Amino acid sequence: MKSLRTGVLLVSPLLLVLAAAFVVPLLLLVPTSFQEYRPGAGIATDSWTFANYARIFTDEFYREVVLRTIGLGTAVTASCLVLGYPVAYLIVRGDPRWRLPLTLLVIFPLMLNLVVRSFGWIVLLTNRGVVNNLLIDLGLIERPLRLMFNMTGLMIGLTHIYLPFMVLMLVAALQNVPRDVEAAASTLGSSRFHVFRAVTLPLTAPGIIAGSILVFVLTISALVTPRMLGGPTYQVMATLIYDEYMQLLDWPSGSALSFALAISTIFIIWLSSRMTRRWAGLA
């Protein structure tokens, strides 16, 4: 009991800072989300309505944006996991001489500004960009592919931006897997693939869970890259919330969308964590 009390006291300052910076502002949005917005008159402070939340489920445009955001988060998370696991495995289990160069290659993009990286992808993916010009010059396509202002451009850009986070999480998890356990499985006659599937992969489940949750949350809350690669018409929830607040001045709808995004994120994180931990045999 004494150690528990000591631990609570140690993390209390951090919890207070997090509560003041994140929880309190979110809770302050709740009353606004139940008020009515009247065009030309502003927020009706004497009103109380559920219409802002009902619109998220009944309006086809809002429903499409919500589903698109969740689908984008899931797809980017899966892409980062598929691409990041071999890179992390190579860093940890590959030739030690390549460990530092590979780690620097993974970390280097994090040192560049997010806007600069997004502009770089615009140069590559636009209709007359590097990718389309190269494909046309090689004779593989006749007309430019549409790689921007759709799901393809967002997936490519966000996967590149958030891949380092997944790799770093998986590197930490792989470093904690005892080599003796894998060696024992190999000694008993298991193939390398079976050792990886039955031993290495489950033991790295905490890293997979942490990396997937981190990438998913960062993706569905991303604003700059979806705005630059998706344009003003291809909306996700973060850009829609920004437009509701800053352009339409509809704070009640923006607050309802913000609160819905936070709640759905917490639920998906809890559900995915439960499913993955059960798969890994940790629950």
Contents of the next structure:
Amino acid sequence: MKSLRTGVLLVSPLLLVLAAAFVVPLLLLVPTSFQEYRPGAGIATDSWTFANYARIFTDEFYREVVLRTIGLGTAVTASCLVLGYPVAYLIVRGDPRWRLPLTLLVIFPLMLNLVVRSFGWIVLLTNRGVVNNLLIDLGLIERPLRLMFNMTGLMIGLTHIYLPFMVLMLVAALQNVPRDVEAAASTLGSSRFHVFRAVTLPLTAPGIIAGSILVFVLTISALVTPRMLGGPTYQVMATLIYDEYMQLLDWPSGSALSFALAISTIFIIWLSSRMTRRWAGLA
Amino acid sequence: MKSQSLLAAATAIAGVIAAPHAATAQELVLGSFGGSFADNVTACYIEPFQEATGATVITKLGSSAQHAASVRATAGQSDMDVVFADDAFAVQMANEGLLVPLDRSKLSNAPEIIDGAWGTNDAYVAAMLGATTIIYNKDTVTTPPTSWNDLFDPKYEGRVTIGDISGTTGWQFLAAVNQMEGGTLDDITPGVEKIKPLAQSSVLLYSQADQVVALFERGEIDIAVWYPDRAGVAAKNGLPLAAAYPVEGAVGIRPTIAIAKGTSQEDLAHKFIDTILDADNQKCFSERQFIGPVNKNVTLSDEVSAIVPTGEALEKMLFLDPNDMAARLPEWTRRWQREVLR
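Now show me the form predicted together with the partner chain, since the one above was the form predicted alone.
Let us now look at the entire complex, which starts with that chain.
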């Protein structure tokens, strides 16, 4: 009992900060999300409606944006995992001399501002950008490829930006896998691939779960990169919420969308961590 | 004893530091637009104002929509004292009771301002007259365009940019094309149908006016729906741009200035607005920004008159009722997102 009380006392400053800076403002938005917005006149504070939530499910456009956002989150997470795992493996299991330079290479992009990194991709991917100009000069294509304002551009940009998070999580997980276990499996006649699949991979599951959740959540809530690489034409939920608030001044719809995003995020995280835990034999 | 004298000394020092502050507490926060607009506001309005009053002006940059959103977020105690916003957004703020009505008796230049500039109950005043029209590259487009229809000409396919509806040119172009195609403000279907293929083949739907400068610079486009004032500034900086006013009429823009509710500086804010309405300052701004003045006593140079809508172009110009537009824009935006962008 005493240790519980000490524990509560120890985290209470953090709880207070979280409550004041995060929970309270969020709760203040709850009533707004149930109010009606009258264009030109403002938010009708005396109204009470479910229409803002109903629209997310009935309106085809909203539905498309929600599905697109979740699809983008999943795709970016998958590509970060596929690209990040070999790098993490190389950092932990590779030549120790390479460890520092590789780690620095992974971390370095994090030191650059997000806007700068997104702008870099614009320079590369735009119609008359480096990539298109090169392809045209080489005679491979005649008209510039559309690399921006669509899924391609967002996938490239977001994968690049969130890859370091995934790698760092995987490095931590791989370092926790004792080499003896792998060695034991090999001694018992397992092939290298089988050792990796049956021993290393499941043992790094906590890192995979943590990294995937981190990348997924960051991707579906990203605003700056989708704004810059997706433009007004390719909307995801974060940019849609921004538009509802800042362009349409329709705060009720924006709030309803925000809550829908938050709830679906929590649900997907819960579901995926359950599934992965079962696969890794942790449940 | 020692601690007491220390305290006294500290109080004295604090007093010295605080005293000049109390004297120059005259600080005005202005919500302005970015780019060349902000530079010219500083040169033509802020500097004369600071010289005359000794007050300092701090600017906060953003678009009309962003300013309106932040004025609402801090309802009644805005962190901005005066704010620039396009008229539809000024009306929206006025309707929500977020503006302090202007007191003409405190504005010595008020009698010189054209009638159309004032909002209902003097909630705001237009500070300048801009337009949404066709801007083209003189080097690549030999025959100047004469109609909105020229933008749809196949020879420009993939060499055009238009604005997204989140910007002024976006919804104004939609209104103009809709009118040309026989639609009404209640029924924008003809406009939406007509623009859809153009929007999809256009190089990009710009959301910030200055993106167009880069497109012209890189030679990605020949023709754009854009602002003559931005084009004028870009032309002065060496780009071969010219403005064409379509026979159907360009669309008028009235960027307004208003006082946000909750300001503790009402008098100072009025003085600043008076500075903006002054004929000399208006001329300075119009000449630098290539935008129409609202003060009747301003005469412009030939260079600026060539870009700013005058005479017939001005008479034909379509002015949309901001009150009406404030109520319609969300619906237009929703249709745009659902039908034009997909």
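So that the term is clear: the rigid core is the largest set of C-alpha atoms that superpose within 1.5 Å between two forms. Positions refer to the first chain, counted from 1. No experiment lies behind these values; they were computed from the predicted model shown.
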item	value
Core-aligned CA displacement of I266 at least 2 Å between these two forms	no
Per-residue Cα shift, L18, between these two forms [Å; core superposed]	2.4
